[in-house]
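First, one chain by itself in C-alpha cells, the form predicted on its own.
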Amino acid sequence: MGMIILREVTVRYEDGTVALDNVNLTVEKSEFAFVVGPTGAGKSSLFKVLIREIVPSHGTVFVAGYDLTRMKPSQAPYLRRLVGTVFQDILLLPERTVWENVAFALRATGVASSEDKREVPRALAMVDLLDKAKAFPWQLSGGEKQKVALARALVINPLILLADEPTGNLDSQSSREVMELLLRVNRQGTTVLMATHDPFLVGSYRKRVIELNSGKIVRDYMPGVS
C-alpha cells in the first residue's frame, strides 16, 4: 500500500469551482516527487486535501493507512504527527525564538515538553542552525527563516513532508540549500512531495514529476524514462 493513495478525488468550492478533478495518485514510502503546474492548477488544493485541511466532495484518500475521508475531527491530532509541512509564507513566531518556534511544533501535536531538550537540537542540527537556537526571525535571512520552518515541520519526525513553493521567495543560493535539505531528509526515508514553479530546480534533479492544470493530474513521469 502505498503511502499515499487518491482514489477519484473531486473537490468542489460552494462557489462552483473545480480545484481537482477525478484524481488518481499513488505516493511510495520514501519517494521523492515535484508537483507543477501553473497558479490555480490545483497543487495548494492538493495538499490541503492530504492534510485533512479540505474533504473531498468525491473519492477516497488515504495517508499513512489512514482513511482521511472517515476520519473523525478528533483524529486530526494523530495525522499531524504523521505529516509535516512547509510553506513558501513561513509564519514564524516573530516574539520567540528559533528554538521555541520549533518546539511550538512539538506542543502543537501533543508532545510533552520533556521531550523538547531531545528533539528540538536533532532538528537544527539536522538544518545547520543549531547555533542559532537562541536567535529571534527578525535576526534570520530569509534562507535561515525557511530552515527554521523546515525544521519545525521534521521535529516531529514525520512520515510525509509536504512543502508547498518552500524555496519560492528565496534566492538561488538559499534555494539550493532548502533543496539539499529536502533531499537529505528524503534519503533518510521520510516520503517528500515539494510543489514548485521553479523549472531550474525540476530540471537540476532527476526525481518524479507530478504536472497538475485545471485540477486534472496531465503528466506523471521520471525526468530520461521514456
Given for the second form:
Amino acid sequence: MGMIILREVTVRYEDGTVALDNVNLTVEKSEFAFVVGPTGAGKSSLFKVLIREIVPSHGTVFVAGYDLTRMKPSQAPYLRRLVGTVFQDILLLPERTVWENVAFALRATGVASSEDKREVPRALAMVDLLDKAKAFPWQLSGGEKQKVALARALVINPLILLADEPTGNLDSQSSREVMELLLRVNRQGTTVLMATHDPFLVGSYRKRVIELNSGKIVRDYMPGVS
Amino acid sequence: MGWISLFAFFLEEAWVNLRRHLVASLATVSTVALTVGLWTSFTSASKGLETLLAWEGKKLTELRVGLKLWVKEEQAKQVVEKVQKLPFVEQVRFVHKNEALKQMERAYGNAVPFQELIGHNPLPHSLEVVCRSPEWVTQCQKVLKTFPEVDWIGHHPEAVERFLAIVNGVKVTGAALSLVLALVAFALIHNDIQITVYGRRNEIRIMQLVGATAWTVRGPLIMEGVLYGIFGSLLAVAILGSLMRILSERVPTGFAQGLLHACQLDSMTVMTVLGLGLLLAGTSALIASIRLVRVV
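The structure above corresponds to the form predicted on its own; please give the structure of the form predicted together with the partner chain next.
Shown next: the complete complex, the earlier chain at its head.
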C-alpha cells in the first residue's frame, strides 16, 4: 500500500475555483517525487490536502494509512506529526536561537523537554548545522535558515516530508545544499514530495516528476525512462 | 506526554507574550486589579458595616419595652417568657423598676435623688429585647404593641432603616460598578489575546504545522489570561492592604476606625480576591482563545 494515495480527488473552493480536478496519485514509502507546474497549477492545494488543511470536495485521500476524508478535525494534529512540512516562506522565530526554533516543534507536540538534548542535536546534525545551534536566524544565510526549517520538520521524525518550493528564495549553491539534504533524508527512509518551479533542479536529479496544470496531473514520469 | 513540559511551555510562551506587548498587558492587569479591588472594597465595606452592627449596633437591634404601671413583677416575668418565644427575638432581659431607677440616677448623676424628691419610684418594670437582626426590629415592635401589658416601646426605627439603606446602597453600588469593570476587563483581555494571536501568527502557524492540538495552541493564550488574573489580583491585594494601613493610621478613633477594623483583609478575603481575578481573566482568555484560534 502506498504512503500517499489520492483517488479521484477534486478540490473546489467556495468561489468556484477548481484547485484539483479528479486527481489520482500514489506515492510509495521512501519515494522521492518532484511536483512541478506553473503558479495556480494546484501544487499548494495538493500539499494542503495531504496535511488536511483542505478537505476534498470529492474523492478519497489516504496518508500514512489514515483516511483523511473521514478524519475528524481534532485528529488532524496527529496526522501532521507524521507529515513534516517545509515552505518557501521559512517562518523561523526571529527572537529564538536555532536550537530553540527546533525545540519549539518538540514543545508544541508535547514532547518532554528532557528529550531536547537528544532530539535537537540529532536534527541539527542531519542538516549540518550543529555548530550554529546558538545563532539567531538573523545571523544565518538564506540556505541555513531553510536548513533550520528542515531540521524543525525532521525533529518530530515524520514519515513524509512535504517541501513546498524550499529552494524558491535561495541561490544555486544553497539550493543544491538543501536539495542534497532532502535526498539524504529520503535515503534514510522518509517519503519526500517536493514542489518546485526550477526545471534545472528537476533535470539534475533522476527522480519521479508529477506535473500539474490547472488542477490535473498532466504528466507523471521518471526522467530518462521512456 | 510530558504534562509538566507542556505546562512549562504554556507558562514560558505566555510570559513572552505578556512582555512582548507590555503596555497593553499593564493596562489589562490594572483593570483586573481595579475590578477585583473595587468588588472587594465594596464587599468588605458592606461586610464591615454588618460586623459593626453586630458589635455596637446592638443598639439598633435593641428595644426598650416599658410595661404599664399596674404590671406586677410576676406578670412582667410571664411577659418575658412570651416574648422569648417570638422567632425574631434573640434575647430578653427583665429590668426591675428599681434597677431602671438606678440606671437613670447613673445617667443623670447622683446629684439628683429622684426617689427622695418624689417619695416613691415612679418608673414601671421594663424589658430589654434584642432582635435577631435589624430587619426584624419593625416586625418585633408591631407584635409587642399588641401585648396588653406593654405601655411604650423605646426605639428609633429610622436609624435602623437608614443603616440598612446604607448597607444595601454599598452592596448595590459595588455590584453595579464591579459588573461594569468586569465587562471592561473582559473586553481588554479579549483585545490583548487578539493582539497576541496576531503577534504570534507565525508561532501559531508553526504549531499547527508540526501537529500541535488546538488546545496546545490555545494553552499559552489561556495561560496569559491566568497571569493577568494573578498579577491583577496581587496588585489589588497590595493596593487594598496599603490603603487600609494608611487609613487606619490617619483615621481618628470612632465609627470610621471601627469600620476599618471590621474591613481588615484576612486570608479568606485574599483567597477570594485571587480566585475572582483568576476566574475573570481566565474565562475571558478561554473564550477569546476559542473564538480566535480555530481548528484548521
